[in-house]
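Okay, so here's just one chain, in structure tokens, the form predicted on its own.
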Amino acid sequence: MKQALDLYGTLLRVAIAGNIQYRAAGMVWMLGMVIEPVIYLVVWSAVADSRGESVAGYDARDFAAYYLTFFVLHHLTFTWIMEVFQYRVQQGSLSFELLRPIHPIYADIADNVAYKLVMLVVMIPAAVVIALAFEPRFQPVGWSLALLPIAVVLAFFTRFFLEWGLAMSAFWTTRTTAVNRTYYSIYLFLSGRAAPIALLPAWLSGVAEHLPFYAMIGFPVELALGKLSPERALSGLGVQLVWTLFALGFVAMVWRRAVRRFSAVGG
């Protein structure tokens, strides 16, 4: 345990220094993360206002609370590994990472956490501005908020491990754009990102609740807003745990085959 803590402490310090050095690039990423939920919020608020009532139980202020919470939790759970892994393989930088006595995934986790910590100085003011502009209605529930940290951690690892595993398709294909776009298209509609899954047809929202995409962001957002019953909350945590363990096993299985293939090509 002490060795693991020392390892992550070192990796985290290095990653924080790197993210501070390239903070301009981080600002560009963060700008995109601010704009996206604001666009969704404006669109769905306009829909609710035009109908003069709520949409699937959400009025304009409810949508403001949903997308403000989404903005914060998405920052804590997202990963960019599927966008960059292809270049690590093609350009050979992964070769140097394989020379280290630790699995590359450890450094990726540290880099992701470091970025989130560094960008808090931008995210928090942005969240305050959005809250002042759109007046979200929050109705938090104590027990739900108590479960939220667990849900956020599981959401992060579900998404991180699953996308790390899918990113390794770069070992077999020269371009992973098709894999990435297909994955993100499904994620966009079934995770609660483009709209709360309550706006989906009943049969589809029921299916979505058991898929990893909703576990990655929609579930923790609704948990934070107090929109789930205790039964659904516990069920959602169970789904998250199952998908986290599945994704971890998926990474381990694909990594063993991918490294052998990478070594063969490199030789």
The other form holds:
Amino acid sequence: MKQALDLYGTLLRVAIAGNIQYRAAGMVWMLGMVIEPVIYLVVWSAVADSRGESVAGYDARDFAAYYLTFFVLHHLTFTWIMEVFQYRVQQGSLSFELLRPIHPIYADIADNVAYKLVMLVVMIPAAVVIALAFEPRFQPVGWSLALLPIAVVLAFFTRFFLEWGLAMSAFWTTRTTAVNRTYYSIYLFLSGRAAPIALLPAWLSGVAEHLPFYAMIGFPVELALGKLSPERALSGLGVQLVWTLFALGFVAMVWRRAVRRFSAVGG
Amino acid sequence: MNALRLLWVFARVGAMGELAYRANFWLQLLESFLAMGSTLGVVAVVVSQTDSLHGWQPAELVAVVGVYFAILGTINLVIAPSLSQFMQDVREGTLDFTLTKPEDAQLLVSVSNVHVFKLIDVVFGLAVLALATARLGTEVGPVQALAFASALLLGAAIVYSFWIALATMAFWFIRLENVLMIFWMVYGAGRWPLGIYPDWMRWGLTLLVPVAFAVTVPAEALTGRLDAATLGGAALVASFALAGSRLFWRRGLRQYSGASA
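Complement to the form predicted on its own: the form predicted in complex with its partner chain:
Now the full complex is given, and it begins with the chain already shown.
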């Protein structure tokens, strides 16, 4: 246990230093992550305004709360591994990581956490600006907020493992763009990013509720807003747990097959 | 004329280069299809909840998406790849080779790299635009068609000036990729008519990044929303932008010291 803590301590220190060094690139990313939810927020507020009434229980200020929470929780749970993994395989830098006595996924987790810690400096002001500009209405529910940390942790690991596993498609095809784009297109609708899933056609939102995309972000957001009944909150946590375990098994299985295929030219 | 001839030459060279990697065509087709599909999908979800978004009918929203993709494709077809090449040339000093050629340097760096497969986005955009126009049912008379064509051209000119001005900064700053990333992120706002955004965002989307002129104004022309004053304004902005970016380019070029010696 102590060894594991030491390991993470060191990895985290290295990762924080790296993220501070490349802060400009990190800030540009942050800007993108602010703009996208704001666009959807504006669109849905316009829908609520055009109808002159709330849309599936959301009026303009509820949408503001939804997308502000989405922005914050997305920051906490997102990964960029699918964007970068193919370069590790193509350029062979994975060879170095394989030489280390620990699985490369540990360093990635540390890097992810470090980026998020460093970017809090930008994220908090951004969240304040969104809040001032769009006046969200929060009606938090105590028990639901109490469950939120568990939901966020499960969401983080579901997403991390699943995307790490999918990123390894780079071992079989060196151009992973097709896989990534397909994944993000599905994610856009089924996660609650383009719209809260309650606004999708009924059959689709029924399916989406049980898929990992919603478990990764839509569910924690709705939990934070107190939109869910106790039964739905519990079943949502159950779905998250199932997907976390599934994703863990998935990443382990793919990794075993993938490293056997890997043959890089030494650097 | 000379510009078109040069563009044609570089397009042929670009086509020869890309046709060597034909699998990329299918990849690009899938990418464009997914991008267009998800954008239209979001529009579909939105119009399932309301008949009109700030007065824009569903077919008109689809028309905006069409214009958005047509302009996006044009930027990716020639402007973005050429100017990225240019920025790399400044960094590495290989711009020297361009400057020795007996053609206007700004013209050369603007068309030097053509990614022909990006035409797919342009084709998709125009097809969606055509379908949306057909659905609108309103007669698109010669006046409207002319207004649309000129708005589109003016928008393209403004976007081009914006890019050349950004790229010119490469003479002073080494790394600009991040600035270009910002352009792309903000450009995404153009998928929707500008009227839905709050005032402060609308100003940013008109002045800081010319999304308004590139996408919304042409779409307004097609849907009969455009008044002569706005079109005149666009023409004025376009002339200022072209002239200003030209001056800025000349100023930047004097800064360039080359890599020789």
